Structure formats: C-alpha cells, structure tokens
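Just one chain is shown here, as structure tokens, and it is the form predicted alone.
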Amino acid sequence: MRDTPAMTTLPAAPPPSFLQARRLRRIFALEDLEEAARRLLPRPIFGYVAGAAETNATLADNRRVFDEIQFLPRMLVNVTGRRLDCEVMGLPYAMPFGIAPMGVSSLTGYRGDISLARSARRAGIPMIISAASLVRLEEIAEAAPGVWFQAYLSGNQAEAAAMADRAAAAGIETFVVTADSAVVPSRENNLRTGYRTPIRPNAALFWNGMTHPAWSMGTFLRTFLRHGTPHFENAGPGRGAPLLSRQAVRDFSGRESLDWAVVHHLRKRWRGRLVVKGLLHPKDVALAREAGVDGVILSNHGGRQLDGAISPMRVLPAAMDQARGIEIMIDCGFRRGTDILKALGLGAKFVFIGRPFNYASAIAGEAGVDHAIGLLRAQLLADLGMMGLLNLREMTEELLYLDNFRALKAG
C-alpha cells in the first residue's frame, strides 16, 4: 500500500475545550450535529448553511434517495483485517470520503477552514478549499498540504488562469471547477432567516450577538480582534471584498459567461488534476470526458442552485456509462457510511460531504471534525463487515436491490 496523506505527521487536534466536549458527548451520529450548531449559532447564520433554495425540493431528495436503495449482503464471510484504504486519480487516501468546499467555514467557527483542512489531514482524506473561504488558500495549503482548491470562474480566460497561476503556486495540485454557480439563485429562505450579503451591522446583529455568546465570542468577535475584519480571500487572483462590504456580492454574481471554452483553456495550463464541479446530466459528463479533465463531482450543491435538480446519485448510473476513463465522484446528502457504500456499489469513487463537517468545526473546532471523521470510519469499518467484505473495492452493485431506485437511464 502506499503512503497516504495522513502518514505525514500533523500535531494532534488541540483538546477541546469544556463546552466544546460538552457539546461533543451527546453526538452519536452526523446528523446529532445539526442540532448542536443549530443550538450554537445565530438564526440567520445557522439558516444560511442548512438551508437551500426555494421550496427545498432538491435538499429533500438528496436524502430520500438513498432509501430507495436496499443492500443484499453476504453471510458467513471471514471479514477480520478490514481495510477503507482508496484510490481517486491517482491519490491514495485512508477513506473513500472526503470535505466538500464550503465557503463560510470561518463565519460558522472560528478559522473553521483550517479547522477542516488540518483534521482532513491528519486522516488522509481530501479537503477542497472553497472560492468563498474567509481564509486565504496559500495559509491554508501551509496548514494542511495536499488540499484541493474549488473556484468560481467567469468566462473570462485571463482571470482564470491567473486563479489557476496562483492556486498552482500555493502548492495545490487539484483544481475544482465549479460548473453550477454562474446564476445566483432565488434564496428567499436566506431573507426569512434575515441572512444577507454583506453581513450588515445593525441591532438584529448585536441582539444575535447577545443571544448567541459563544458563537459571538468565540468565533465572530475573536476573528476580528484577532485577524481583523475578514475578506472572501479566494474569489479571484487578487484579495475579494470584505464579509461587511457591498463588493461581496459583486465578487460571487456576473459569472453567467462560463462555458466549457474555459475548462478547454484551463486543461491546456493547468498541469495537476483538473475536476468540475457540479455535472447532472450525463451528456455534460461526456464534455467533461472529452475536455480531458480527470475527474468530475456529480452535485446539486446540496440543494442550493436549481431547485427541482435532480439527486447525484439518480444520474450516477447513468454518468457511469459516460465515463471513460475519468474519475466520477460524488456529493450532496451523504451522512453515513451505507450512503457511501451505496455511492460506491453504483460505482462511485469518492465521496464529498459538506454541512455536518461545518457543523462538527462550528462546535468543537478541529476536535469536532475529528470526531464527525471517526463517527464515519467507525460506521464503514461496521458496515463493511456486516455487507461480508473486506474493502471498498468489493462494493458492487451485485450487492444492491435497486426495483425501487428511480434512476435515471443512459441516453
């Protein structure tokens, strides 16, 4: 086997602190920290990380599809010395799953995408910074080498590959193209939580602040005292607009010109792996394919973007057909470890889960990422055993009963 990103040593997370293990010890599960952050942070924050766009359809289904699928397992198998060790294009890493970009991290906990990065690290999984990050890329790559680094791009050639310039010189050598963000989308849920962009101080603001003191110390007020007021570090070449400044929502809108001349003119720069982000339908897929990229992200961006989408793993068996050769991952409703098993028997490679690592860095800080990554090797080591297998490569769909699974056919 060879070594995987975690074999290079990284400190152990910093212990945590008495509330941060109060909050821990009643957290069995992921979806136990949904609760938690919702308990910790401010309505209007807690809102704009659960929630998605419009009627919450598409966030509704990326759930609901992974009980239409049912296991078949095997009995009486010797399954002692166990292994989640994986490979995706040509990356060893310890387990098929890794922390899908999310760009307020750092609002949510305090340096909350250092937090992600480093626990990421330390068990050899991937962690894609975000465009949206508060934090900027090359302080996180130093944190934790081996990160991959997701842009928002517009058609403009210059800007991206001057993002793709500066990516490459922080050390990144995975380049995430975000293929599903070019249009904001309607999202009235954020206004009836009272999210806005920017972030605007005012009396809702300080009485959030009032009734959300460990929030308001520990990660708003600690942030600005400590690092001054933050910027979206990681929108283009150059430093983004302040979280508090009207710029902020200039830096994330007018990005309508992208098409796939951009992915075409990256791949002729960019000398690492080159991914996209958030294909759906299979023919995109076969672009991706013939564009030369090395892998997709099979994505809804949880719910957020197109309401109606449909989930990533009702296109799965589909993209599969499409792939060729080139890696196909996945995203959107993943919270335990039979979901992924389910990915991986419809032949995923990876894996990216979002929201519940948010949450876990929210409330303990890289304790609580390394908490929520123990919770899911815990249940995959179980899960594998009692599917009679000994690693991920067994996984096949042989193993699953899909008569109610409405997926969506290969055209």
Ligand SMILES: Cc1cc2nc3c(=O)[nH]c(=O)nc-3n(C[C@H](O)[C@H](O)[C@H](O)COP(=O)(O)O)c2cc1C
Given for the second form:
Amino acid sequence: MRDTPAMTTLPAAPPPSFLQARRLRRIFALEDLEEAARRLLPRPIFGYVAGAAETNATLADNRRVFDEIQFLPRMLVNVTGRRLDCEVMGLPYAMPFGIAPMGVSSLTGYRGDISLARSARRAGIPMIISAASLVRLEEIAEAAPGVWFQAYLSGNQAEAAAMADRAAAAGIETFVVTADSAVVPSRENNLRTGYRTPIRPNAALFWNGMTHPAWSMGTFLRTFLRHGTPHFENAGPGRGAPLLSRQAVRDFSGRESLDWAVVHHLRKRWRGRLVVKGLLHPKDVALAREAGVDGVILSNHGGRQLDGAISPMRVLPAAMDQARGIEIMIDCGFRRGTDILKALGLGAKFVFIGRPFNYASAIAGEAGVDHAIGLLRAQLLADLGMMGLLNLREMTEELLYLDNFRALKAG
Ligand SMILES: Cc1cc2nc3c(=O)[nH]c(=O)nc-3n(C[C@H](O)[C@H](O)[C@H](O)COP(=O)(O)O)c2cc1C
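Structure of the form predicted together with this ligand (previous: the form predicted alone):
What follows is the whole complex; the chain from before opens it.
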C-alpha cells in the first residue's frame, strides 16, 4: 500500500475559540451537527443547506434505505490492528469517505471551502471543490493540494475545455462533471425560509443578521471586510458574478444543453481522472464507462434536484453490474460508519458526505471539520471490529442481510 496523502504536510487546525469549543462539546455524532447549525445560522441560510426539492421524498428515502439493510457480523476473530486505508481510481486514501462538493460553503462558515479542504487533506481524504464556491479554486488547491474539482458545464465544448484547462493549471488532477443539475429544480422550501439567489439585502435579512450575531460577525461581516463581496469564482473559466447580483442566477442557468458529447470531449482533453457525478440509471453508468471515465458518483444531489428520484443505495447493485472496470462511488444520506460499510459491502469503492461537513465548518471552522472526520473514523474502526473484519476489502455482500432491502433490479 502506498502512503496516503501526507498528514504531516499541513499544520494542525487553529484551535477552536471558546464558543466553538463549547459547541463541539455537544457533538457526539454527525447528526448532532444539524441542530447546532440550525441554532447558529440565519433561517434562510440554514434552510438552503438542509433543504431539498419539493416534497422532500428523495431526501427522506436517502436515510430510510439504510434501515433496510442489516449486518451479519462474524465473531471470535482477532481484530487487533484494524485499518481503514483504501484506494479509489489508483489514489490512496486514509479512509473510504470524502467531502462532497457544496456551493456557497463560505457563506455558512468563514472561508468554509478552505476549512473543508485543509481538514480533508490533514486526514488523508479527498474534498471536492464546488463550481458554485465563493473562493477561487486556485486558492483552495494551493491551501490543500490533492483536492478534486467539480464543474457545472453546459453543452458548450469549448467552454468545458477551458474550464478543464483552468483546473489543470491549478494542479487539479481529478475533474468531476455534475450531470444532474442542468435544469434548475423547484426548491420552494428555500423560498419558504426566505433564501433567494441573488441574495438581496432587505429588512428580513437585516433582522436575521441581528438575531444571529455569531454568524453575522464571524462569517458574514468578516468575509466582506477581509475579502470584499464574494463572487462565484469557479462557475466557468473566468470569474463569475458577485453573490449579490442578478447575474448570479444567469450564471447557473442555461445549462440544459449538457450531454454525453461534452463528457466524450473532456475525455480527449483531460489527462487526469475524470468522474461523472449524479448518475442513477444503470444504463447511464454503462454510457459513462463507454465515454472512458475513471469513475462515477451515484447521487441524487442530496434530494435537491428531482424529487422522487431513487436513492443511490437502491441503484448500487444494478450499477455494479454495469461498472466493469470503472469505480463506483456514491453519496446521499451517509451519516455513520455503518452506512459506509453497507455501501462498501454492496460494492461501492468510496462514499461522499455533504451537509454534515458544511455544518461542522459553520459551527467551528477547521476544528469542527476535524472533529466530524474524527467521529466517523472512530465509528468506522469500531464497526469494522464488531463485524469481525481487519480491513475494508473484507467487507462483502455476504456479511449483509438484504431480504428487507428494496434494491433496483439489474436490467
Ligand atoms: C448546500 C449544498 C450545496 C451543494 N452544492 C453542490 C454543487 O455545487 N455541486 C454538486 O455537484 N453537488 C452539490 N451538492 C450536492 C452534494 O455534492 C451531495 O451530492 C449531497 O449533499 C450528498 O448528500 P448529503 O448532504 O445527504 O450527504 C450540494 C449539496 C448541498 C447540501
């Protein structure tokens, strides 16, 4: 096994402030982060992260599916010296999970993208920079080499190539194309909680700021005073629109023309690892393989796009049948070590997690993200031992009870 990305190349996270440390004392599992973030963040901002599309049916099923799978653990195995290291697309990592791309993470936590990237790097796991982030991808890649980059593309192949060139010039080696976001979804839940893009200063926003001073001072004002108006920095080859401008909406619309031709074009152009994120249909996994990608991330975007879309866990067995050499990764609803082991048992190579890390960076910056990663590491190590396993490769379908699992049948 090669070395995992060096944990020693980054200094320790800045120690948490008194308030941050106090918040972290009550975080015993990733689920606890949501309540802490709800208290800290203004309602529209929290609602934007926590929310999903339309009736939240997909969001709910993303969690429910894990209860349909049980473990059949083995006993009386000597499990001293357990290891969590793994490899995906030839890249060695310390643990089988990473941080999913999340737009505007620097609106919830101060320079959130950098906290997420640095904590991930320190722990030896990947973090994916979002196309909708407010910090330049070059700056994040410099702060935490090894980050992946996720792009929102249209059918314009020249623009896709220019975006890939920009990422390559920044030292990015893994390029992720999100496939499920070509159309703007119905997120009426965001409207109900008062979140709109562009964000427009109004009385409600002012009131929210006054009633959430820790966020207003620690994230919002600090960002404006130190770095000026945040812009969508990575939406395209050049700098995107400011967060508060009408143009911001246009930057993320008009992507309906995205199709497989763009992926084929990128494959010819991009020398690094190419990943498509947001696939659910097994036939699309086959098309991705034919396009020459290195891996796919099965995802319904955390329930934020098509309400009623199937949970990626239900698709996983059928997707595995189509993988034939490409790596199958997955996200949506993963919160515990046991969730991760269930996905690995069904054949997934790697898992990504979104919202909890966003909350962690909001409530305690880099120290918060370190804490969240540490909790998952501890759970995984304990779970592996209770399963009677020494390493992740031993986690197979034979150790899962699947009679209650409503999986999509291959075909
Ligand atoms: C606030 C927020 C912003 C997101 N922004 C992006 C994005 O810019 N690009 C993308 O591919 N996925 C985006 N996602 C989806 C995540 O990458 C991931 O698929 C999803 O959050 C996984 O589900 P989980 O939050 O239940 O772990 C976003 C998710 C959230 C919660």
